[in-house]
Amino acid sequence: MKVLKFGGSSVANAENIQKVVAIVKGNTESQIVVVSALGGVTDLLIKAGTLAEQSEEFYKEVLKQLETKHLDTARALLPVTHQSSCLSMIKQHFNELDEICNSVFYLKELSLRTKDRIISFGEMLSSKIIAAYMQSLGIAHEWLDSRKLIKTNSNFGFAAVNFSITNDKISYAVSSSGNQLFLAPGFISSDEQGNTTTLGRGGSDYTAAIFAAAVHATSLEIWTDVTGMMTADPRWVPNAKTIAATSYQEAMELSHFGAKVIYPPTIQPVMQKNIPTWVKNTFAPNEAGTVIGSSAAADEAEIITGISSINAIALLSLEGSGMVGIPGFSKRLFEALASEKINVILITQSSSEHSICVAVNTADSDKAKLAVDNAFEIEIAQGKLDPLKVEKDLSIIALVGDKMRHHTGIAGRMFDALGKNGVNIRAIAQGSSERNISAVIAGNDVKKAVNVLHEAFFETTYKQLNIFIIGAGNVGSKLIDQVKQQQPFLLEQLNLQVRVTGISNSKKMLFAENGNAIDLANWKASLDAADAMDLQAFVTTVIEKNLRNSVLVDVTANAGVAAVYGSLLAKTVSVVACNKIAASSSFESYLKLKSLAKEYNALFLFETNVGAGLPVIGTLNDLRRSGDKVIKIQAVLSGTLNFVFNNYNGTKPFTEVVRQAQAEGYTEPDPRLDLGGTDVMRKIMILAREAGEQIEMDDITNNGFLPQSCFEGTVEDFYSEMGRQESHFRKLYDEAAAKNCKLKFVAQFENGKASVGLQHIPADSDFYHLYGKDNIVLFYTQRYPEQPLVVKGAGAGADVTASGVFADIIRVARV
């Protein structure tokens, strides 16, 4: 018999649970499947009589909302004939569920007893509800209540099993069914009175050990989101590999040190019975993912299994010249915190006795010290005993393998790896057993110092950049060849290899597979022959790969495109927009994907919304940055307009320069943008806020000179009008000519206002001798004041246009 354990994420939704459904229909063996609660569905409980509690009546909401998401997935799941008792089933337990939350809510009180209560319904749900489908689809099974097979003390919220009572209970109602297959609810089990417990977050797993090693299973499966463990967290460490064969002892340090595959009180139960456990991905199922058995893998090539870490610690430190040569300090420490049922994860103290330190839980540090300080009161007043010193904002990073202690040098090169890339250590310990190499580091510091020992470890020396370009048109086709010229270079020169992962345009789709980059020489091919686009799936790829240093690169006008950035920088991936429309969105919006940048380690760059290739967002920005001030902008941002109002004298129809400007790239797909001043507004508002100030587009000024006839009907209507106004284009320009002057479309910020139109332009003018699709930006400021820092050049083309974007992908490797 074999037993099958799926978390949350493997039965987050319907689509998932029919998945689950499959692999288990796939298995010739009988089985016991245990599963966890809908995915997010724990915390959403958790949060709901934490609400409650505070007297909070938005706890309503929170149920309702996950009483809707279990009455959806049931309805996904079941054909209509089906759906009456399952939809009961799980009206009646919301029901139970928010009697219960309201007693908690006039009661102001979430014992850990009714929080196990509480959150025990996430389990019941899912696993009945998995339980109807089956039935609807004729599998035959039986539904087995964990509560009533697993006992435990009452020890609510981390509750120890009575092994000899469960196991009795487990093998007898199995053996005395007729049934093949059992379904059971995860991490619930009960005490002796009946009232229910739960086994510790992550207790699925550890729900499937205990039955596994009740009936003395062939083998137990945990299927997760991952193919297997990993030699790193793969959502940090993209190139992380499957560990195919690891020992118990090195699956514990692994799980215990913060990997999260696999829940660390699962080992004990099948490592007793010797029963060897996979961690399989339930996305992959045919992947081989890890076996965990009674040894590693035989293969010496990798000295080190993985890396793993834990955050959220606080470093707890006992010292003074009063513990030197007296014996009991430590056991009065460890009792102190036990008193307290503090979990310690590390512990480490100096060869002179004066200092002992060790690692627990953040969320554990006050009630520590102040259980410490207690137990020490005496010795600190007297000084021979300092209080005790918390800090917190640490995690612990570890080093994992069983041949680690066969070879030399392993610390070295660790605190070597670490301390080049400027990770401080704060503390170190390591087994007797030598299987475990751990240093505590600040909490800052722990994605990049997996990284940093992954690569000394695992992989090469060189920076990997992944880019994912949305928009293979005149500018996306010109970016794609420019990295293709210079990847050899950036390669050699720079340590950098920049790899085109993925490439969409409106219609299609298209994704390296295997860790592989898009060859580049054969991309528009492989482009038209991949799947239709739909971004939301382009944009959870994206986020699926988790490849190191990924980067969106949007080079649309899409507004669709733009709406996804957050959810992007959210996931550390950076966004380089050509897109305007992001940063030009509502300031609150513009301000929370800043925000998102900088909380999630990523960037989001848009040089090129202003000029093109030119530096001008960059330049404003290294004046802010160095403590200047903007008094004053003036520019004239439109290459578009700049190449027409040069090109008209009257001699040829208005709109023939229009159409030879978008005939040579330099307007937006619809010209009225351009024509209109819209873009123009666009682009001074992003200065603005780069400057500094909150701007919406209400707040400019246009001043505009097409006719409001143009606007009216599709583009084509609009050039046909155009041809109809020509003697309003004629007139514009006569007057400007009668004066000696040239026609420019200028923007302007000063003082919180800004404001874009037509203006006259004498020959004194920085902006007179502007020629072709030339842009020019004027900076005023503290330190420009009278002469402004002008920054001119080609404002518009698809190349200069694509070298603006190529230079933000390399800002993105170079940070």
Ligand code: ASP
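Since we're looking at a predicted model, the values are computed, not measured. The term rigid core refers to the maximal set of C-alpha atoms that superpose within 1.5 Å between the two forms. Positions refer to the first chain, counted from 1. What changes on going to the form predicted together with aspartic acid:
- The rigid-core alignment places the CA of Y133 less than 2 Å apart between the two forms.
- Positional change of L66 between the two forms stays under 2 Å at the C-alpha, relative to the superposed core.
- Annotation: Cα of A802 displaced by at least 2 Å between the two forms, core superposition.
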Second form
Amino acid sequence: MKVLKFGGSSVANAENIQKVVAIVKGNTESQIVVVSALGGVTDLLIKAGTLAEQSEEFYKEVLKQLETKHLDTARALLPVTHQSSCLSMIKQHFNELDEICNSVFYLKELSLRTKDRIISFGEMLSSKIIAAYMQSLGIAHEWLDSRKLIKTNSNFGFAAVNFSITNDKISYAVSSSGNQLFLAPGFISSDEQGNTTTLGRGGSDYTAAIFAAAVHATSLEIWTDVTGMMTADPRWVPNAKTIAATSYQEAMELSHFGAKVIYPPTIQPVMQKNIPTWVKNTFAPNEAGTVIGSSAAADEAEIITGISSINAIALLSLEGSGMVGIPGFSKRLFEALASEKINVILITQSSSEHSICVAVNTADSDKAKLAVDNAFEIEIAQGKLDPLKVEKDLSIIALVGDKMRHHTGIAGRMFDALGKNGVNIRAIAQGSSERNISAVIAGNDVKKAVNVLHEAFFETTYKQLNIFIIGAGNVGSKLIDQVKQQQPFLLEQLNLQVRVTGISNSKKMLFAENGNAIDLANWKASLDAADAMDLQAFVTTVIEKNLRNSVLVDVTANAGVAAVYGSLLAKTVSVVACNKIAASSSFESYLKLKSLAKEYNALFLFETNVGAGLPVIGTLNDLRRSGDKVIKIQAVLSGTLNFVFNNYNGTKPFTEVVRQAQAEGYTEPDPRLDLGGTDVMRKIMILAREAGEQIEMDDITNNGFLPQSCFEGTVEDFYSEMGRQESHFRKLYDEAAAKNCKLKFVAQFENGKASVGLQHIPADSDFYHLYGKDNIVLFYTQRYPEQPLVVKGAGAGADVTASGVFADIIRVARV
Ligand code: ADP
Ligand code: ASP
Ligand code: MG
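Form predicted on its own done; form predicted together with aspartic acid now:
Every component of the complex follows; first up is the chain already shown.
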């Protein structure tokens, strides 16, 4: 004999019930079928009862709604000829329910006993409707009243089963009947006095296991809306996979720590009788699902079987010097909790014995505080113990796997993955079976944490990167194009899923909806239609979304944006910037950002600050990391100035050449930053800082070539003034040309000093053959004392800058 249990979504409506009955009919063995209430009904019954208790007449509407739902289901299932007795059965039940709720309404009182009575109607109705449907199809069966067979104590809402009586009653009912098919409501039972009790929310699974154990079933099948027990809750982790086989112990741990697919007490009765238990999908009955048995399949490659989590946890800490070495404190603590029937989910004690920490459901925490403070009243008054500390809004996340005990380093990997994503761990526990490691974390981190761990343990080579781009102009648009084009390659070759989850320009900001990425095929139109940009709101959204491997990408030249890096780094959001303002502001704030990044396991990358996509900063970092020491840096670092001096020979006015450089996208939005040398000063300062020098802008000598008058007024005034100063620029050119030299704006750093300025470059110089918008950097180091290490190539332009930014983004993923 087999036992099958169908959950709320499996019997949610007529169409689903037909699927259920098809599965039952497909069985040749004798069977007991246990059913839940129609999906959502238990919640609505609780709502009706609670509204009535609060004198809210709306409870009547809720009951009406419930009645209609059941009547509609019966009508849709049954041929008209079979409807009348079933419809009148439903009406009769609702008359009774109306009367009970009416009494609650008048008495303004809803005891746990009455509540159990109310919610028992869900399973009574569903099982009787399904029985009527089977009868209409001519399927011989017997309806069993679970209330009469499953006997419990009077702990309403969560009753404990008396197995010896229950087993006898069930086996007698089944063996004394000539039937091959039994149908029974899940969840409900009764106490010694015959009052209806329930087995706890989700308890129909347990009912089925109780039946299975009592009749020594050959197997138990839990039919639900997902294919088996999965490596994580599929609602949170889209890549969760079905676990083919698992042990009773693992299944118990997973469900105890929140895998809702099986109600935790379910495992005990089937484990005792060694009954193989399947978790299968009513909506995909041919898929194998999960088998839970005495041992997991040996060939499963993964060390971890699954990841689960529980929300609404409170952490209770009992601390104080009075605890040291005195036995009995823990006993008294647990007695105090037990006396209030508080379920302890996790326990940790520090080895100093100064504190003991337990996790309980938040709903129990106020009761727990009263009970514990009361139990230790004297010690607290004497100052030996502090009053119980209660922290709420927490969650527990657990890694479960039988094989964990044979492997080292699992906890290390777990905490490393969580740490890299800024998930702070409040308490840790490892079961002595070493089958489980659990950690208490902030409630709003739990979704991220489950995904991070899933990635770390089940998708070792697959990583998701969530990027938020500020600045969708020239470089930003190119970047988005590149990301869009590379996505398939990155996924295939690097197992990296790069998702754009936020985009903004100065006017608008766009975020991907719940769990998705922005569709890059028409991001421009979506951005146009999005909300107005508000930098603070943008930052808050990035933090609140709390996605794993989040990266802020700043492709603006805006000081306001640079000012928010700190708050994001402190939330473990990495920052990739082509904006130079942050790295070139005061040394103190540069250092602050670097140390925040280190402290919170994030990266602060700005390779494109110098030489656009050229590997300048990366090369410098590699030299230093490998123990080399920088002696001197010489460089031509302005794509704009290079372009200007390479294209100016007096035939076209200087101001026109500058305009062209701006039109081609090489200049800063205000080209005076380039022409005046400020941009090059920033770059050499950043290089000097990365070389280990504590240096500020004021320490850099600027031998600029722009007449002072050019710095006044607007950008347009600047262009006009350059026109008036044409003879000045012509003279600079002629003087160099007379010596067969080219003009280059050179930056230098040596002996702690940096300078920038226009120089005459003779034909034998490394700098002479530098065309277009190219940049060049010469690193003279201890290892490269005479022949410098040279980095040379296109040093400006939206495309190369975007690809440099992209490379930094990928770097974030690869740590
Ligand atoms: P039923 O009504 O059939 O009893 P439940 O809603 O109680 O169904 O349980 C099934 C749900 O459990 C799934 O829809 C899924 O979202 C959730 N769930 C949570 N963790 C897991 C897990 N590890 N594996 C499978 N499902 C899980
Ligand atoms: N109907 C009950 C509940 O929703 C029992 C169950 O479905 O397992 O909690
Ligand atoms: Mg369930």
